[in-house]
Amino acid sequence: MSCDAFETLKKRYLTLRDNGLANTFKIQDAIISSIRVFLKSEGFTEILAPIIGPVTDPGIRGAKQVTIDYYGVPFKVMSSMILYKQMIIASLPKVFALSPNIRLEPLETVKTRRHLTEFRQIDLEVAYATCEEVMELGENMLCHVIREVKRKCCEELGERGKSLKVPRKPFKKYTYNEAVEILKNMGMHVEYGEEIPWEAEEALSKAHSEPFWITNYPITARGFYYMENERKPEVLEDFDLIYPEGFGEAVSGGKREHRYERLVERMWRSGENPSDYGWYLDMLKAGIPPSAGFGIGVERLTRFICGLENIWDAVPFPKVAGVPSP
């Protein structure tokens, strides 16, 4: 980022008069309308998710969580109410919440233009579902938004409009293997058991016209709470959807692992201390029901909605990683 951007961020109150913005903003409130429509028509309620608790997600790709002192106890403020999601579906069998998420992201993040440091999510959590059933649920959440949007904000999407296109259905499917391979052709390496590095998925991204999904990430890849393949040990019952055009990771999600012992063994393989999670194992050893679900980034499904180059103009006040903005 250049030090004119670092500038403009810091200068929000003033930018943020600008028309182009206005209308994006605009564009935002009836993505989150249109969410909400969708989800109440499947069955869903809407929670309200928690911002601070004793632990959180610990799968974020490197960055760093904050801590805060809560009368004496060390809490986390949340990277991801993933934990939640399978307290909260003992009771409800569908939920979904706009949920506020801090990440303290690498400095290098920047360069990829879609990160930010603090971000709210659609989360949302179906009892009982398989990973078939969220993906098409995805898509179909994800036709829906982008077709109310272009009914709703042709004035405010203006050039845009013409180009953004209601994605076919079914969307395409790789395995992780097969993405992998497919990098490989393209001259790109990745090692076999972790993510795709953001440059490598950018690529893909760029190849396609359309979204498509990656799914069946190796153990090594992905965070504890994902189940383990019964039929094919070491690789996930999980997915990730990818925008098109460069634009990227859009949703995040699989089915859960909702076994203590076998959660356990997870942790320890993952190097997380099973101490530090009493609540969650306490809930796990009471019972809670299998489940699957998603997480859809609100700025980064505005940026791909409005096709921006930074996802910090898909947000009134945005915190990227390293400028200490309003």
Second form
There are 2 protein chains.
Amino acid sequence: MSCDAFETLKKRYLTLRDNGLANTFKIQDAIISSIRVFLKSEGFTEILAPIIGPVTDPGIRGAKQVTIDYYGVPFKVMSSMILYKQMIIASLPKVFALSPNIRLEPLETVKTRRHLTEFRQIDLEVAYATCEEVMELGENMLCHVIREVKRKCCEELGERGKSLKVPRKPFKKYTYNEAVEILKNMGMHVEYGEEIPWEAEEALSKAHSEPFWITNYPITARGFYYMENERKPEVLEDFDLIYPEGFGEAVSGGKREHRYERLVERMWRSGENPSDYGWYLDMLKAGIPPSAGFGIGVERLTRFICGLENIWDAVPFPKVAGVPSP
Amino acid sequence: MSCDAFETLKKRYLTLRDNGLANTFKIQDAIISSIRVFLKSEGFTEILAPIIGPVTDPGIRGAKQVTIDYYGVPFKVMSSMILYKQMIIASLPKVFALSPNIRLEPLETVKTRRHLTEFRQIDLEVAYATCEEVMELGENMLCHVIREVKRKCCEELGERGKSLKVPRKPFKKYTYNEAVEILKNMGMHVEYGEEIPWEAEEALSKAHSEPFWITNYPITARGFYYMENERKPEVLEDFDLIYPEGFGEAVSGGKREHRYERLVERMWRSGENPSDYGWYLDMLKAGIPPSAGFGIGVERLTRFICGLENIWDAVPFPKVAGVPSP
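Just the form predicted on its own so far, so send over the form predicted together with a further copy of the same chain.
Below is the entire complex, every chain and molecule, led by the chain shown above.
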């Protein structure tokens, strides 16, 4: 990120007046509205997401969580509401929320042009669902949104309207192993068991003109809350959706581990101390329904749909690593 | 708050399964949806609210803000997005957001049954608007929401559906002086220049069967960002909307002071140091449009519409002062 871009963010109150940004925010409004219409037609209830709480999702790829003092007890600002979604589906079996998330990303993420430290997800969860069911829902949702935005925001999209296509269903599916193999053939080495690094993910994204899935990550690459595949030990029931054209990760989700004993084992394995997860483990001990779900980043979806180079143009008040902007 | 209620909140994962709560959250979804439909029909754009930032609204009646370390710079978790609304209306003249807010309230607020430490507002702002214009908008919005919820959520509202009436417009308007006079006649003393205490506001609310406005608070009772009345010095161009039946405050808003010199004076007067407000003052120096707007608390609106005794039943994951619940 250049010094100029850095200074521009700190003077957001001037650059916000640029008409291109106002168009982006109108498109963003249409994106979120059309997601809501779609999910409600599928029987979902929109709920209020948590902002802070005693525990939050730890699986955030090297970013730091924010801890605050809540009347003498350490609380986190939510980095993801996964654990809370597992709570509410016992009451409402299909829920979604526009959830606020804070992740203090490493400084080098500025270079990816797709990391914010403050962002929102449309977070959804379905009781008793399989991975396949929520993946199909995700495909239908993305196609619906692109179709609606092309229809409603023709003027605001401008030139991007021509290159933005409604994807063909079903989307292509690679397992993690297949993705690593393709990357190897492209000359990029990913160590088996690790997350696919951002540069590799971007390269894979650039090699595609339609969104695609990567499924079944190894157990060592992801958080404790994804369920292990019964037939393929050490492999998870999870998935990412990747945008084409270099826009990278869109969605992360999977089936949740809801069995108390298994989850405690998984926590120990992933270096988490179960005693840090008070209410969450009490809840699992009391028993919750199995579920699957995902989160789709609102700013990244806006970046993709609008064809923006920088994620910080996809939100009115952007926060990027290391830049104390408004 | 009894110890039982305290323990119940900590075991939210069990009490959430109560069917009454699921009904409340379905009604809450209908409330927020109908506000969105109404505001869009009035030409508003929904934007993404900030979660953290270098400064936030300081006018929060004795509650504490949360400060975090943002790459070596002190940042606040938003207690209100007023200052940010003033930024965006230069680009989009009618905006609203579902904004996340954290205010660490004093422990005694638990007794009011209407204070949460984590809550959301529908926050809206209109460039070049007067107080009267946004108050009329507020009346139309509240009537629209109640009408829609009565229509759509007949079953979920149950008995409450009968007592919940669409208010008559225009709502009654008291100035602060008139409200203080009425309270005096009710045997409750409010020192001129101070905020109306919660108990007094609740008593006034109980004495009404329709929502009503209190306008023109004294300059000493509110934050620096409300404009002083040109014709009545020491009195603000601001307003609160109060629900009837003891439900208390619904809305807080007003016309904004947008003139740099006047605002700096007001900051000094209210005990704020202008040097703590970097970007905000730079923005006012660069010039912004005048505007008016308000915030309506989503959980309090839900409490009123559902007729709930306790605010913590109006949100899936409630946080009240001093209780480290999920």
